[in-house]
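One chain is shown next in structure tokens, namely the form predicted on its own.
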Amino acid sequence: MRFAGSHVLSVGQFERGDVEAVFAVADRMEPYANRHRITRVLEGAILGSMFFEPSTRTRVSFGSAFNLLGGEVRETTGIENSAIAKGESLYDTARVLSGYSDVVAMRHPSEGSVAEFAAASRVPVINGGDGSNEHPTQALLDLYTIRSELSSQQRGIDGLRIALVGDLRFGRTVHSLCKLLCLFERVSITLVSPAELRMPEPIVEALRESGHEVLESDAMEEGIAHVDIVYSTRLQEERFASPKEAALYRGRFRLNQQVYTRHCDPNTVIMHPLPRDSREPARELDDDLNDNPNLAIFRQTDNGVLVRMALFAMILDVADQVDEHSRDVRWYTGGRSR
């Protein structure tokens, strides 16, 4: 993949070497993300942050990543706060707002909408999630986290054993992650979900055609045994026909410390794309896991900044100039830790 000037719309754009290139640049961003150094390599550049669907982590981490590279952010949040609410087309919105920006990060509730926007944009566009379709930067940060967590065990992604648990039908994060895993070797994947919320069949077939072992199950306790990673997902209630339908599956697969101790290997890493549902009937990850050192969910969110910084630097073709525009931090940063 040629990153400079390119859109990032789907993980299908990436080959394994591309993923490894992003990760290499992300590694170099750590001093800046941790506020040990400041770089102004994107001073004067503008990110158009266009989030037409609710978002906290993705929207803020995109903005933080751009700010940490020295750029500025202009935000549009919610369809109701944009000209789209007045009937403006995505084409017209793209033509106008891309004229105000050097790169755009976009989330939209409709599948294919970000690609439609990108086709009319005058600047690179990064997909921050389009309906239940894809979330490529989340998949990259998830895989980066898996790589980081397994490195402490002298392991790599090849040979990974992972259980994906929960709403696999509508969960765009797991769709994109599975597509990236097709680039690696000897991965064993257990897909744990109710029958009605199974992973889409084309993705399952792609995994198997890549030579991976895939097991589908509705039994969480068995599915999370003897794996390296348990990746839990939130029930995507907003994508169901009605709240009543979503309620049928709420809280079906709940992981707490007792279940973890009983069924997981001692070093099993717990991941979740967040937000995790904190409502009592709906919880998928209990708060009693917060002190578990293998809970990696907040390391995931930190890694999101690194990966998105890397993508901005590569797309705007400044990855080799970041250190040239850097200096020491002047404020107290001793309270920060990863």
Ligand code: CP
Given for the second form:
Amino acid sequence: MRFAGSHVLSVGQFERGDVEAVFAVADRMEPYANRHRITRVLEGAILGSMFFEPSTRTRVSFGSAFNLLGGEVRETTGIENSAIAKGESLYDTARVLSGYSDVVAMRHPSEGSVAEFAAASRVPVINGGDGSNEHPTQALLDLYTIRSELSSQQRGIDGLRIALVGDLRFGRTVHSLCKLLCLFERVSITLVSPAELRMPEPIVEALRESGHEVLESDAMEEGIAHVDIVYSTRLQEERFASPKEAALYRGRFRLNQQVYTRHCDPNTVIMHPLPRDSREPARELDDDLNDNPNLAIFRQTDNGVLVRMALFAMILDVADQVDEHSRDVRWYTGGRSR
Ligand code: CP
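Next, give the form predicted together with ligand CP, keeping in mind that what was shown is the form predicted on its own.
Everything in the complex follows now, all chains and molecules, and the chain you saw is the first one.
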């Protein structure tokens, strides 16, 4: 695809070469994300950050990524703080906000809403999550992390063995990740969930049509054995009809150090898109894993900045000019090791 001027709405728009191109640019962003160098390549540009649903890392890392490229961020958070609460349409909102920005990053609770916004926008729009549909930049950063974690074992994404655990019905990050994995070869995927929270059938079919081996199970201990990656997910309570219904599944799958030691291979990498639910009834990824060197969750969040910087640089067509507009930083940058 041609990135310059394009929306990023779904991972379905990518070919394998596009994903590899994003990763190659993301690799080059490391000195800037690590504060070894500063670039002003997007000086004067404005990111419109429109998050109509709660977010910590996606919203802040989009903003940080844009700032690290030298641009400014204007944001609105929560439907209640925008004129949408007064009945303004997404069309009008998009026409207005795209007049104030060079690119927009948006999250919204309704599936398809970001695409609807993009259709009316005068500038490129990046989907930061639309309901339970997709979260394409999370999938890119997840796959970038998988690539990075496996590279230390001289392995690539082809031939990956991965277990996805938890709420696979409503979890948009796993939907997007599975679609992205369809671009790769010989992937073995174990989908661990309660029967009622299975991965949507069209996504399972797409994985199988790509030649991947897919196993569906409700037994976590068996599912996480002999895989390269265990990708745990939070119960998406906000998508359930009632808290009572969500409570039926809370705490069903809990990965902690004891379970890991007993069932996982010693170098199995642990991932989670975050937030993890650390409250006692849930704890799908226990805090007692925090000192496990294979816990990659904070390397994932760091990688989110690299991948989002790459996307901004490519969409605004400055990827080749980033270094040209750079210099060393002047402030203390110790203590930021990744
Ligand atoms: N992974 C993710 O989307 O996190 P936030 O909801 O904090 O943005």
